[in-house]
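To begin, one chain is listed below as structure tokens, in the form predicted on its own.
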Amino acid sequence: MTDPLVKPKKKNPVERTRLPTRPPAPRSRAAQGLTRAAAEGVFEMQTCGDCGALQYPPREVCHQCLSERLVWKDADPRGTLIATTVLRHSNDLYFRERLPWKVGTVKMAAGPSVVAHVHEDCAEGGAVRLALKLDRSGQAVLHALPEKDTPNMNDAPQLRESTCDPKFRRVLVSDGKSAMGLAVARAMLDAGANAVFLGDPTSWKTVKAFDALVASDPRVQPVELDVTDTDSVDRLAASIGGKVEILVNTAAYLRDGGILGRKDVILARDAFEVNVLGMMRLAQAFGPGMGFRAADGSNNAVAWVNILSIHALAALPARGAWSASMAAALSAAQTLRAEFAGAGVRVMNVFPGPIDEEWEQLTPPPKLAPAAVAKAIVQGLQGGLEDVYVGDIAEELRTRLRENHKAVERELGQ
């Protein structure tokens, strides 16, 4: 059984901060299919469309019949751990600083034998389940996990390296007075966060739920933060920037309105000010500090979370200006992901359908409760995901976009 993670002691300020390193990153283009599956939290492998043989590692033609018809499909993750070894020396700097490291060979029930990182609760000769995870370089790796969850399983150092578990970490929620922000704060506290910095963009406005949460849990620290004000963002970063290990950007601006029916761009400007430029201000103020602390012990800076919308991928013309800001925010988030890659900080984009909050009052059901989105965010962090789709509408649009994106465009336009 894995020993439970211990709450970290206050760091000695004169001790060195371990600088970020990355595991080996090169992958073939075919292997990026595994990266996509790991980023979305599914277990898929290449399958031959002619003979049905499972391919591992990914390749250009089938290893059995040489067919080029290779498709990515759900695969059976079960297997048997047939051999293990513990690495106690490595020439690679990333692994050298994290030894000992357990690896092994798993004979999959579906056919291939694979090399995987092995969880400490797995026994040689026993049944295991494989999972695809993203490592600190952002590439997919295989983890052999116990057949069933074990106590404190997620606290194992090797698994924690490939996830972004909030347990004992300090979290900044950019807008803590929104329904979404409050739900995220509660979910992070329930997941064991060590502290939650709760952003207050409107100190003049009283929100009972905000005040109640601050009063009920000593781990919650209210902080003044307005993402449309560069000075506000910079002041907070100067105060707590070195402490933030997970940042969840809940600041959002949602209004109805297209493009042709308006005589100005005020709506679009306000949407971009919050949804796009607000994210950029946060990134410029907090990003460098998070990147510097990305390898700082077991409670390093690990994740940046953007709550976007499924309409970042498919515009809703009735909310054209807002949809444009969501698409721009997604583009900015992908840039952040590339810039954080060197440090290994995970950028997780969340794509929910309509959320049951103030500016969605007239939207017909189904609508998502903020708590459901917050739960999905925590689960995504615990799984180390990059893309999280929440709710039936988001999942449906995601599937339809893959099938025929033009049909989705026409239908949303009607």
Second form
Amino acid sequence: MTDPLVKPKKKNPVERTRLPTRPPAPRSRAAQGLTRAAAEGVFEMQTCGDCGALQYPPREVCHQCLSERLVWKDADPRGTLIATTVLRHSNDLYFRERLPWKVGTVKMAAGPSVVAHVHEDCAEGGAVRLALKLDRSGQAVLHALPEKDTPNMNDAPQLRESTCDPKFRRVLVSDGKSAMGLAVARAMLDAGANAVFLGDPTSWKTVKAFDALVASDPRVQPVELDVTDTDSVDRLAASIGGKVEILVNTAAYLRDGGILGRKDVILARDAFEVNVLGMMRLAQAFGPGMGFRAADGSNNAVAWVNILSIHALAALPARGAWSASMAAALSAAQTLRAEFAGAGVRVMNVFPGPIDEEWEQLTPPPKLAPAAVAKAIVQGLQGGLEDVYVGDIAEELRTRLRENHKAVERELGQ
Amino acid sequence: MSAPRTRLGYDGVVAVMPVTIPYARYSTRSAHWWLGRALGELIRGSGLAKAAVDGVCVSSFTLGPDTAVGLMQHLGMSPRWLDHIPMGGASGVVALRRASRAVQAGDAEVIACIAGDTNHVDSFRNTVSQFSRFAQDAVYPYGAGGPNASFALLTDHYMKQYGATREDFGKLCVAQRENALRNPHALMKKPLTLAQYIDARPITDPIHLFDCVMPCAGAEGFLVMTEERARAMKLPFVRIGSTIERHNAFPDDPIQFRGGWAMDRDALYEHAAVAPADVDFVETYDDYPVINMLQFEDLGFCAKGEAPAFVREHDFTIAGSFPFNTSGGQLSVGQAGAAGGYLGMVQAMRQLTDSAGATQIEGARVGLVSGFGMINYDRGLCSGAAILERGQA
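Please show me the structure of the same protein in the form predicted in complex with the partner chain, now that we have looked at it in the form predicted on its own.
Shown next: the complete complex, the earlier chain at its head.
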């Protein structure tokens, strides 16, 4: 049984902060198929489209029939742990700082044997289930987990290296006055966050739910934060930047309106101001500090969460200006992901369908409850995901995009 | 269907002139320097003209970005036959196999087989981190333990499956150290006791310090030529009874508990017309002791799973009941990269030409050399073995 994580002590300001290192990152292009699966939290293996053979490590052709028709398919993650070792020495800096480290050989029920990180609750010779997760290099690795969940299993240090669990971490919610921001804050508190910095972009406006949340839990600290105001962002970063371990950007600007029917770009500018430039301001103010603390103990800075929309992938012309800002935000997030990669801070993008909140009043159901999106965010962090698609509409649109993106364009334009 | 073809013998072709460039823990030189010195020793020692060496076979991990081709210009050679064998610990056996057929067929008259590597302070980490695509994709990201971790998994499995103990592995390591103390080339100069072996610091459970070879720089080499030429030049020679090689054997085994020898050993002994009992000494590839046990079993000295008992029964020192890794093996001599795959071959040639100095086994007539190499992903892929026989009748 895993020892429960101990609440981290207050940081000693005199001690040197351990700088982030990364596990070995190079992978072949074929192996990035595993990364794609891990980014979404699914378990897929390379499979032959002709003879059906499943193979690992990923190859360029089928090792059985030499067909080049290789596809990535859901695979049975069960296996038997047939050998283990505990590393007390490593050639790599990242692992040297984290020894001892347990790895093992798992004979998969689906065929191949794989080398995997081994959870401390797995018994040698026993049944395990494999999971694909991203390591601190952002590359996929296999974790052998106990067949069934064990108490505190997510607290195991090796597994926590691949996840971004909010437990005992401090979270900045950039706009705490929106329905989405309040839901995220509550979900983080429920997930064991040590503190939630609740951004208040409109101190002149009273929001009862905001005040109630602040009053309800001593872990909640209201902070003034307007992502459209560089001074405001910088002031907050100067004050709490060294304490933010997970940042969830809930600041959002959603309005109806396309492009041709107007004589100005005010709507588009407002959308970009919040959704794109706001993210950039936050990143410039908080990113370097988070990167610096990416290996700082058990409550190291781990994740940057962007709540985008499934329409970042396919424009909704009725909200054309907003859609463009979502696509731009996704592009900026990809750059942030590359820029955070050296430190190992994960950029998690969330792609919900329509959310049941005031600016979606006229959108017909189904609409996602903010609490459902918040729950998906917490689960995504606990699972160590990179891309989270929330709700049936998001999933359906993804499928349709894969099937025929031109059809999606035509249909969303009607 | 035609009947299985009979393999040709190695009549008329011999191996001569084992050379060792003394190992160094670290070297500031490049692999070219070590390989060049080995070739130089072969030429000077044999008395051949440089141009008379018309074939070269090279093995090295650290020669990059060059291959055997670039090395030929570097060394001013113009061979009409050239091979580059990237098979790590199986390189010595495979080089002998390739070269002897080339000489036999007349494609070359004299082939210099050389293996060598340098060892800079950071060479080993670089070699391990870029060893192979599968290692990069599916092993190195898991703790970056290198071969220690891969062999730890095989050892863990073998111990649980067949009841081998650390004492069994320790007995082999201690015997090899005793042999190494007689070998001036061995880097390990201090005696090793079983207690020291057992108490050594853990590296990667169940692998402890003295289970691991020490990477170093060095080179080894030998010549392959016709028996007629060897006799004319009065070079002591060994005959080749038989050789085998196999790659990626038993790919469906969930974890490695046997090597390719198990597929080919009958052919090995049959072709040489000897039995395991006729073998006077054995030189295996020994980067970790567990692999010695696999070779005892797979080469027919005992049945699968019986190597622990076999180890308990025998004495593996030079004067013992089963003279084994008489140079001290890589575990006590050092692992000079690809030269590690030549160590057993060169030592066996010395035993069979009475030039093994203080490690000499009296009257050794038949020796078995075995090679193993290249943990590409989770197991060693290349295996090979050769039966060598004393030359002069």
